[in-house]
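A lone chain, given as structure tokens: the form predicted on its own.
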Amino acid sequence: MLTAPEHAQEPSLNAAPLRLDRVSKRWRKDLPLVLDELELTLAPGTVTWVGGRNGIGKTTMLRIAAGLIEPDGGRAEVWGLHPNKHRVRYQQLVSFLPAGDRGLYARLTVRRQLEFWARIAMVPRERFREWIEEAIVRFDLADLANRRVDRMSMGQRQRLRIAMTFLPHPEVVLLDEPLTSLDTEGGDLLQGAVSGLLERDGAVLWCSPSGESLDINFDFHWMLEQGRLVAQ
């Protein structure tokens, strides 16, 4: 079972895999709040789904949770750690799959892309090759390992991006419309990866405009409306 990491610099008695505490965000002073004191806590071993129409703020919420942007108010925490005060450890614990097809370099092969990502994700040197090969096998990329990204289908690219997301063995995974371009096989691989994370008491935050077609047992359902989460 995962608990607040023993090597966490400032573990909290109330630590959770992910906590968004009264998070607010406004892009311009003359615009309404995108997020308005939003509250969300993920429990170990759970998958939380957040829906809402396009442009409502789901991606902004995920980017704050990932430590990529700062909120105007409130804070994000992973196991009680702050994304700025504990930057390296925070980034090792959290993995974010953004929507679309970003994060890929067209001229890199699948293997080179995974190697590049493993370095960015600060995979331990002693696990570097092992975890790359594990990702290739786990996401059925062996036949594509030496193929350039720009010579792959959109579904194959999405499978590679999902492999990158789970490669560093994160404890919190943030998914933004992860089923985009995936076929049934790809969806099954994603579902298997999520199940494996939950078995280690990790946590998943899954965002999409509407409910998913996969047979996924979401533990919590929320809708983002007017900057806040409403239980479904």
Given for the second form:
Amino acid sequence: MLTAPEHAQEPSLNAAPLRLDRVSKRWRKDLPLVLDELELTLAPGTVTWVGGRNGIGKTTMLRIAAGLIEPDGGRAEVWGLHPNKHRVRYQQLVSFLPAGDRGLYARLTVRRQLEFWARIAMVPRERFREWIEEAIVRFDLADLANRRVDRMSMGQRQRLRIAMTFLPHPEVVLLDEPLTSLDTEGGDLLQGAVSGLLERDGAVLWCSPSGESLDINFDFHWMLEQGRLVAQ
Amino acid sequence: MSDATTAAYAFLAVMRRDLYVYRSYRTRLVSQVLTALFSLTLFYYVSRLVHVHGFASSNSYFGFVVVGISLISVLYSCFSIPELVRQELIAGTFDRLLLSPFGAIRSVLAMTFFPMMYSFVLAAITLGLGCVIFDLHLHWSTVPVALPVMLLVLFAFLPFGVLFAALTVVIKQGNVGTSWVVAMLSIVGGLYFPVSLLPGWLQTISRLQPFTAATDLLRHLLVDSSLGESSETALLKLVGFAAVLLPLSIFVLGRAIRFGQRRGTIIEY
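Switching conditions: you have the form predicted on its own, so give me the form predicted together with the partner chain.
The complete assembly is shown below, putting the previous chain first.
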């Protein structure tokens, strides 16, 4: 069981796996707020689904939660840690799967991609081989391990991207339209990985425009409307 | 295992990644060696065609220019960093580096090492071809000293590449200014001709930047040419540039990334 003090550089007993506290973001002064004092707290061992129409701000919310971009107001926290003040620890705890098919090195093989990612994710050396093999097995990548990414299908690339997301054993996983290009088997593999994370009391934030057809029991359903989350 | 050790492994992983990507383009080395060979051939015959003021013989001018040609690959490697960052931005891998515990700044610094080491190899090949094919006479007793000096030269040039990389993070273009800076440095640094041939004001610029000191020092060590200033002064200049500009350039890169994160433009390409 994961507990906040175990992970926090600044221990906070009241901390949650992920908390978005009054987060606001506006892309330009002449445009309305994309996120308007948005509040969201993930509890350990839960999957939260956030939906909403295209361009409503789901990806912006995830990017702020991941520490990729900064909000204009409010803050994101993981176990009470700040994405900039505690950057390294924060990034060890959170893993983000962006939408689309980017973020891969086209000329590297699957295995080398995973090895590279494990290294810059600063996976402990004693776990390095074990976690890479685990990712290869869990996401059924053994037959593709020596294939270059630019010779793979979109669905295979998506499986690799998901494998990279779960490889460093994060505690909070942020998924942006994770089912893109995945076939049924790929969806099942993702579902298995999410279940594994929940067993470790991790938390998942899953964003997609509409409800997913997967047999996943989302613990919370929210819609993003006018910059705020509305219970569905 | 300490964080420092894990970070060192991450640093090496970036170099290894670049090596793998490089090896996946099988003809690259051949084409670069041929380019070096053609440059050497061109300057070999130019050195025989004209009498160059300030040089005792055609061979001494040829030795002078071969070191210049070797150094330009090192210079290009430093100025390739912005383009590498641009490629990472386009591929969406810069986001991954930024969101990794290793981080974007350390990743950018790590990704400079493979091109720099490779430029070392290219420089050595150029000198080797000069010796084997064009009868270039190296000053072998001081050649080993040239290696640590070359490393120092890299650290003195690196900040310029990192500063341009910071600019790339902000304006999303990889080659803004780098080609004309390399062209300008090849003139004021005296790559192809002595800086004494330049007008006075250009000679002043030539003395102010580290490239002239580097070329002078390496020529002295490799082909025993005379020094424009003492070797201590040249070394001090290189150390000074590296010590002041390297931390400054890393700071500027960090600020550029934070700027992109605040504005939200870090995700653009």
